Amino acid sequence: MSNGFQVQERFADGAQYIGGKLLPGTSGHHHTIVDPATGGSVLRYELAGTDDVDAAVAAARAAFPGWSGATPGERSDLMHRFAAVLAEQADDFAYAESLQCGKPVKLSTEFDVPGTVDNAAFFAGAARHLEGKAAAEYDGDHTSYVRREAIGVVGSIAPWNYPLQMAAWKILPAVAAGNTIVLKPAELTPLTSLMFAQAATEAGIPDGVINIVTGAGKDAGEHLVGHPDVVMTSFTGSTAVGKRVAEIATATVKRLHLELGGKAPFVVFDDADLEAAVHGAVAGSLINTGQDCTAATRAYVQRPLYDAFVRDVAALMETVRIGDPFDAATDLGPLISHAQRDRVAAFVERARGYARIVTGGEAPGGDLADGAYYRPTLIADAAQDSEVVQSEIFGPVLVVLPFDTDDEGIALANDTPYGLAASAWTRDLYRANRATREIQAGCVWVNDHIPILSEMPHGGYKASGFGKDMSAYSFEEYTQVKHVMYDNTAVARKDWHRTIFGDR
């Protein structure tokens, strides 16, 4: 697939977007974006340094009074135009996303891009529904109401697995609420984040409202989080890095939103539709080549179905087509990099010493040898406390374990530090209700795994972080609630003054 999109030409002026313009970085350090399917070079650019972050924050700060002072209707109209521009450029976004990430183009065109357009349309509407509590006289002598106000300049950091969607999840609720933002995408995958900001400018969103700085985490990222003019940080990434972000943010008393790692359980009860569970497990574990923190990674199967589940999942995994991301027939693309492929392979190799590799467990050769590919892998007979069960692998690897009682299945599902997503597979309403109540995760699907909606919140429990992306709930992260109270008595000396001076 080639739609005439020229990366070198598009980003000839640099990979920073500050104040409505593409600019080069000033760090003196360069990075090359690599096509993970071929190992070839896509774009070499200069990374952002601290001066670039300062400039982006200054642009966002300058744009804040005008943008926050616009009416909800004015912001909404511009964001509706933004959604339309994104839709018009859908092919370019899909091409760039697949090029930098190695995603199969059918995933980019059917999931990443339309999901992002829908997010933009949702927040365009939601911008007009930022309401506070209705006015009332709660003590009889005063009228109270609640204002919901923008908080200022947001500094956010997005990961490399869903660059376009993560840019949207960070930017859209922040700007819909009247904030301005500086986003640092992963240096591996900045292209669609930059295009997203350019599309906002084309739609008429004022310069400085959305800024992109593409730099290394230790330099640009930490400086952004610690910047005195940044009032909030939203971070998506690993739990380990999230702890560092929290350390920096709390030192300057910033508002903080974290969406961190996951190790999603996939609990199959003995009355489940086996065919549905098998297909759900393969799709849920392999989406985005398993580089998804909500991906199904731990399948717990009640013993009567266990052997058949292992057999059928392995057989279905073996039919998954690995290949060129731009071939419409490809099901599974490469991992993001050769380093990530080697990390995944190392998990599997260590597991050979204590578990059974049912299928997969190797990188393909032949025409795919130059890419960061790894075959879909099913592991069985691992212990609950083993590395592959407890640690986030972030690759096309599913581990399956048996359980006997419902109590045991739910306990095993909860037995990790993470709590981002989970699913329960059953025909029994009471089992389903119990699973959704007791499994500790921010999202629990029943008889499916992975679908997300703009209207519904996304966020985790425990070490998976706190706060919500998407939905109206995300405005809780990006707005300040203010109580306003009016005296209604016109009396100079209030009754409560007697606690300070005089008698009743």
The other form holds:
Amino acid sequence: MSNGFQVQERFADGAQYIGGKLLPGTSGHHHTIVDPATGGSVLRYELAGTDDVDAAVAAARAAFPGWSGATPGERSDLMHRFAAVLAEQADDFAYAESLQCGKPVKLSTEFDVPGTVDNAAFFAGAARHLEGKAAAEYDGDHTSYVRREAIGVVGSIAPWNYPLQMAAWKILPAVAAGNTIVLKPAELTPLTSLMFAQAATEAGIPDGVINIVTGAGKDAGEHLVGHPDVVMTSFTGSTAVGKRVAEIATATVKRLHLELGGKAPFVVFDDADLEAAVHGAVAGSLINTGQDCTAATRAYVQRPLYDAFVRDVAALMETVRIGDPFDAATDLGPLISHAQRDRVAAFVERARGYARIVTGGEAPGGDLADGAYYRPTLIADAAQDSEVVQSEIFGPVLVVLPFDTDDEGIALANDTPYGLAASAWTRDLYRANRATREIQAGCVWVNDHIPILSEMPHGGYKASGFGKDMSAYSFEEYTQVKHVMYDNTAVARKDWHRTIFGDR
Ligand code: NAD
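Having gone through the form predicted on its own, I am curious about the other one (the form predicted in complex with ligand NAD); can you provide its structure?
Time for the whole complex; same chain goes first.
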């Protein structure tokens, strides 16, 4: 794939985007973005420190009156233009996303970038549909109505697995509702968040509405969450860091939206289409090299299909082509970093002591030895309470367990702290209906696993967090409702004053 720009040149001015300009960080600490496919250096930049966060929040605060005061139609027009600019730059976005994450260009071209453009187009339209629910004379003496208002400066923090889509999911509903925002992407993957903010400026979205600070979590991240001028924290990342973020946000009485980890169950009942379930399990567990919070991670297969499922999934995993993310034929790229690869490998090594590695369980050698690659891995015979079944591995690893009764399958699906996504595989309407009701997760697919839509909410149950990204439901996070009440009697002494003045 040809790249439309040179990363070093494009970010020569720095990797912070504050008040409509690229600027260097001022923390004194540098980070080097590494291409996980080769180990080569992509860009060395200075991280944001607390002063940069302060400057970004100040820019967002200054932009708030103008942006929140614009009409919904004005905001919508600019966001439609934004969607068009993103679409024009699709190749550059796909290139940069694949470069910094190592994701196959097939995935960034067909999923990350078009998904982001669609999200921008959706929120451009949705910006005109913000509404309060009712207006009426509820007690006869007053007229009441509900105003839905922007809340102010939002501070968002995003992970490295889908940097462009995470930037879009955080920024678009916030600004469509009239807020301004400071987003901190992960240090490893700032490029497409910066490009996203630059594209907004090109589309005419005013300076300061969208700001990006690229700094370390403990430093820039915690400062952003605790900042007194930030009214809301929207965080996507691990449950462990989410707990820390929640503590800081709570101490400063902020509105909080947490999109945290997942450990999605994949429940195959004995009447399922085996071929569909096998393909769904391999695609659903390996997407983005398994670094997907909704990825299929725990396959529970009803006993009559169990052996065939294990055999066929292992065989299909072995056909997946691992390689250079920029080769159009590559199915599976490296993990985000060598550290993440080693973390995944350590889970599998520990599992050898209590489970069976059916396929995979190693890093490929040869031409791929320098990259952060790991083979698709299927693990069987692990106990339900074992680490590989309970913990988020975030790599190309699927665990498979058998079950006997429907009750048992559903109970096992619910038996982790997480509740982000799940799928049920069956041709029986009643079983499917029961599974969708009883599985505790923010999304339950039937006979598929992974597709997402701009129109539908995404968010967790249980330790996967609370609040929704995407869809009109996300406006519940990014707006506040105000009750406005008019007296209709025009009398000085209201009836209810009796409670104070008695019969005087
Ligand atoms: P992470 O929690 O390590 O980091 C996420 C972000 O938080 C990064 O920007 C990081 O710099 C920042 N951060 C780290 N420490 C911080 C602190 N003390 N204060 C403030 N910010 C801090 O997660 P990750 O490894 O980047 O991403 C993987 C995780 O994200 C997985 O757990 C995955 O399930 C989760 N995820 C969830 C969703 C969802 O929608 N629920 C989507 C994508 C990823």
